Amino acid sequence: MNLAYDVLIIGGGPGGAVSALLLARAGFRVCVFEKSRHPRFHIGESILPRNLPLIQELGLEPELRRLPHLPKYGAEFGLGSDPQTMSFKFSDGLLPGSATFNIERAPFDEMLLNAARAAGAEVLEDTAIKRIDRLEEGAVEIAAEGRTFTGRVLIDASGHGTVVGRHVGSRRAFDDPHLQKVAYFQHFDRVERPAGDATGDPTIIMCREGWFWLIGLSETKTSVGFVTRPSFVRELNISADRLLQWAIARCPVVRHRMRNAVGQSTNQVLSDFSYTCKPFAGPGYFLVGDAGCFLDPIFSTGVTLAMMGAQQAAKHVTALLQNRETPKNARRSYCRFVEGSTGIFWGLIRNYYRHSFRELFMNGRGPLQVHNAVISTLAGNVFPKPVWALRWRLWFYHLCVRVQRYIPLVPRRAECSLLRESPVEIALAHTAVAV
């Protein structure tokens, strides 16, 4: 059986759902293929402020507000052995910043996919793509569940599956081993968080071997994770599902905040961080979100990059199908958008793992409003293109990071090493926290 559509979309996460929603509203025949069934668990629960205007533009804010979530006004950063942390508010950014939210991805992603379905997109859940049989300009064909589906354009929003990237052979891990990461995470109750309005502000605790996140999801539930290098883990004789507990036991700040935590003693694992599938668009296809590239999750960019990219992909696909834009121009403009928005984050990510970056950032202030520029970047105010006032300050900040390595522009801070710290196990109550 051959089923014909205008646009085929692989993946029903935020990127695929937003693309489907916008294209269905534009009157196109859209089919979404989702290999699992919503609601399903996913990490990436901290949403950047830049995402909220898009949700408002999509008309989904009232529905979002009905879902359990926590307001988020800024973030807290700290070093693993120093209880004195540094906090900032998005309103302190160089560009206007607003409050945003943390939310469990299961209900959030389901809300977006249901909105696409309500707009007229056909959504096939529990449907994995078996193969891509044709991928050409104006003609694509895929096989799924014993059926053949054809379309004029394919949008790949398959996340880490990188279906098109693997098909065309463009998926590449970065050569820099410091950019290869693995995350160990779980949900817990009764984790100590910042007080008052700051209770929804994510906490990032840094150490030589990586970093921890503590993200409040509700009044009681907190997402806790540890991100490190696979090469470091290979040196340890620790079971992968116990690695988070191993790391917590050796980090004084995180250990203290989890002294009364309730949850599972085992953790989940997500690897394969930091890769790219350039070019982000080609004959017959566009890559959205993690299907095109995956950035280290330190700055919580995943959902925002996926949804903003989905909006741009839908715009170019609409113009393409309406003969208002040539395929070459559509692909070039979309690739420029993705490269421009991700490139500025890559600069911060590469420097983030340098202790000199952390010393400067933890200082909390600097000349020429450079810290305010960093805050605006962390808020996601880089779309559709970072303004010059932001770009030159970030360049100056990166220069200061290099200087700080040799000349102390700000006071030196002791680096926390999990391998040097004496482990103190915490007694987790073994009450399972639903995820």
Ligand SMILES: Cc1cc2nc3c(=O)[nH]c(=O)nc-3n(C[C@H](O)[C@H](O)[C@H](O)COP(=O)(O)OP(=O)(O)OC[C@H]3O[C@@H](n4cnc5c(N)ncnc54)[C@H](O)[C@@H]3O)c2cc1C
Second form
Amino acid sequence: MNLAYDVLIIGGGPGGAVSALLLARAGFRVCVFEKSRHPRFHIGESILPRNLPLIQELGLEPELRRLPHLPKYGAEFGLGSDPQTMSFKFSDGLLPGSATFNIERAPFDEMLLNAARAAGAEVLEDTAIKRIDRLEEGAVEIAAEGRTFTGRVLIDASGHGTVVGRHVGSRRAFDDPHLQKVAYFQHFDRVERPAGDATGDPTIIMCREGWFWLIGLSETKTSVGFVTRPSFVRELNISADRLLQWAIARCPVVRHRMRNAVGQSTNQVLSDFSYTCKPFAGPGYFLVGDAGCFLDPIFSTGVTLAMMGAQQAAKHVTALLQNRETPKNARRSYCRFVEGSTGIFWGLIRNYYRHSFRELFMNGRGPLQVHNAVISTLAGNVFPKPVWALRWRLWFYHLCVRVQRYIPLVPRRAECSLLRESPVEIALAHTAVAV
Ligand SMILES: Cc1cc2nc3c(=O)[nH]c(=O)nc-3n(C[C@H](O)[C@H](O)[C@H](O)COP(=O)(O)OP(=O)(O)OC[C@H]3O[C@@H](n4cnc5c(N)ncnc54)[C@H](O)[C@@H]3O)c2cc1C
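Give me the form predicted together with the ligand now, not the form predicted alone.
The complete assembly is shown below, putting the previous chain first.
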């Protein structure tokens, strides 16, 4: 069967759904191909403040409010063996910051995809794209489940599937081994969280080997994860589905927060998730969200970058299909948007794995409102690119991180190493987990 559309979209996550919603509203014939069936589990449950105005702009706030979610006003950061943590509120940012939310991705992603459907996009679930047969300016053809589909533009929003990146051979892992990552995660009940209004503020606990997240999803449920280097895990000889337990048992602060936790003793695993597929647009295609690049989830940027990127891609595809923009200009503007908005996070993430960064960050304040600028960046005020007031302060912050390595600008803090800490067994639910 050969079906003709204006826009073919691979992937029905936030990037694909928002692209489809906007293009269908603009009157195009859009088809989304999703290999799974919503609602489906997805990791990535903490959303940046900048996402809320976008959801409002899309007219989806009432739908969002109807879903179970937890308000998030800031975040808490700590070191693995030091109970004294540092908290901030987005309202302390240099630029106006608002509250946002944590949410389980299954209902959230389903809500977005249903909105696209309601706007007129065709959505084919349980339909994995297996092949790209044609990828040219104005003519694309893809194959799924024995059928081919043709269109004028292809949006790849396949997340880690990186369908186009693999097809054109542009998918590259980062050569810096510190940026290669693997994550172990699970949902638990009865995890201790910040008190009162701060209960939805994610807690990030750092150690030499990586970092933990504790993200409240509802009054009772908390998402807990550990992110580390694959090279570190290879040395351990621990079964991948027990790695989270292993790490929790060796991190005093996380272990304490989880002393009454109830949940499974095994965890889920996501590996090999740091890569880029530049350029983010080429003849016949645009890469949206994780299909373009993924660095590290430390600052909870993924969903917001995917949805903001989707909005831009939809804008340029609309202009392209209405002959208001040349393909070359559409691609150049889109790539500039993605690079401009993500670049500042790449700088922060590279530095985040330096202990001197963590010492400065944990200090909680610095001269020239530098910390306020970092908070505004972490709130997602980076589109289409961060304003100068943020950029020079971030540059100054990175300079301080370098100086701190040799001369203490703020007090030194003890680094927690999971390999040095003595493990303490914790019991989850009715299962005592030996570590
Ligand atoms: C450990 C970890 C923690 C994270 N935490 C956060 C967080 O707290 N906050 C945050 O904002 N982000 C977080 N992220 C990132 C976030 O999950 C992603 O950035 C986000 O889901 C990107 O959305 P997307 O639409 O680009 O891709 P996805 O949400 O991955 O959607 C892609 C879709 O494409 C489908 N697909 C794949 N291949 C095919 C194919 N061949 N054919 C058809 N369909 C296909 C998939 O089934 C999927 O539904 C985290 C990521 C990781 C790895």
